[in-house]
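This document starts with one chain, in the form predicted on its own, laid out as structure tokens.
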Amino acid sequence: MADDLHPPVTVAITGASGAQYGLRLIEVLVAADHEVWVMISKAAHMVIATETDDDLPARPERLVVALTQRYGAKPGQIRCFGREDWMAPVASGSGASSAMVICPCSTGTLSAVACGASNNLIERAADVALKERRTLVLVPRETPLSAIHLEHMLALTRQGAVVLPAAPGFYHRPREVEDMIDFIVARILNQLGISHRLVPRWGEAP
């Protein structure tokens, strides 16, 4: 980590709908001065060809090249990781520490974590993240719920994890879509722990 930048934090978008809301917490991340260590599944690349005007390369070199341009990042600020890199510092407890969110998380991707299935690095992230009681966020984007998406949210909450639906609030009257998407994200921030402006927090003036 550059001496000049805050903690990582690893943000791992999968392929559930609201790709947006990953994308914008990096956006935000990069912003903060944070270093962002990024996981971009298959299905979410797929996502985010279909639900924005995006095409992000796929190969984690290229990507670090896209992210840094398209958000202004530091050198270094970004690293991206491959779907089997297991080198990468959050494959490992031995690795440097972490806080984890999966924004927008699958509910394959939330069955796999419930199970501790680390079929690939994005599970074995969230993994390593349960076990060294590391703060994890997961943004569900599906409805309705079924019964297995439950139980698999109710395990993963008394394992420690956050479970964060994509379910946009709407006191701060929001005006555009982009005013809904950092509902979200503000959301994440406060489990992080990182200040933002992005919507008034309740009680205060807008």
Ligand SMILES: Cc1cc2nc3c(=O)[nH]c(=O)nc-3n(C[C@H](O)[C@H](O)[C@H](O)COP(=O)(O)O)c2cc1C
Given for the second form:
Amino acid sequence: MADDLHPPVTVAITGASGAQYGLRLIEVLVAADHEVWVMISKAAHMVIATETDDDLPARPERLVVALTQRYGAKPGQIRCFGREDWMAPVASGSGASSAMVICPCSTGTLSAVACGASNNLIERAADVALKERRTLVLVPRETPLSAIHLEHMLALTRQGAVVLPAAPGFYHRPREVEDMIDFIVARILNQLGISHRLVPRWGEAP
Ligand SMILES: Cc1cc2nc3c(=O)[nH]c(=O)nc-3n(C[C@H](O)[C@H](O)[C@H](O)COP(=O)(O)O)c2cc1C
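Could you give the coordinates for the form predicted in complex with the ligand, as opposed to the form predicted on its own above?
What follows is the entire complex, opening with the chain shown before.
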């Protein structure tokens, strides 16, 4: 970990709709001087290409350059890991500790994590977070939900993970999509204990 940065936060973007939530989370964490470890699934790249004007490179070594440039990160502040990069710190409990957020989280990854499948680095990193009792936040986006989805969410919650659905509220009167994205990103930051001013906290003046 770089000396002048706050502890790393792992952000995994999987193939549910709402890649913007995960990308904004990376942006805010970089601005807050956190080291950020990024994993983006193959399906997430398809979603990003569908939902945004972005065309992020798939290869980790090129992705890190693209994200570093885009968010003005310090050298080494962002690290990117590939699907089978088993030497990454997130792949083992003996690696450096990091809170992990899967945002958005597909129902596929949700179920794999609930079952401990560990078939790719995102699933393995979440499995490590659970076994090491580290902070793990999953941000699913699907509707309606099946009994399978709900049972997996309950199992993960019982394991100590936080299931934080991408369901923005409207009581802060969002005017733009960005306001709704920040509503969810603010909730994630609350779970991580990272202070922010993205949206006023309940009971605070706007
Ligand atoms: C444009 C697009 C939107 C999708 N939206 C969702 C979604 O909202 N929720 C979900 O669970 N899966 C969604 N999927 C399906 C997942 O991407 C698919 O199940 C994939 O296997 C998930 O893989 P991953 O978990 O490794 O990223 C979407 C796929 C595409 C291409």
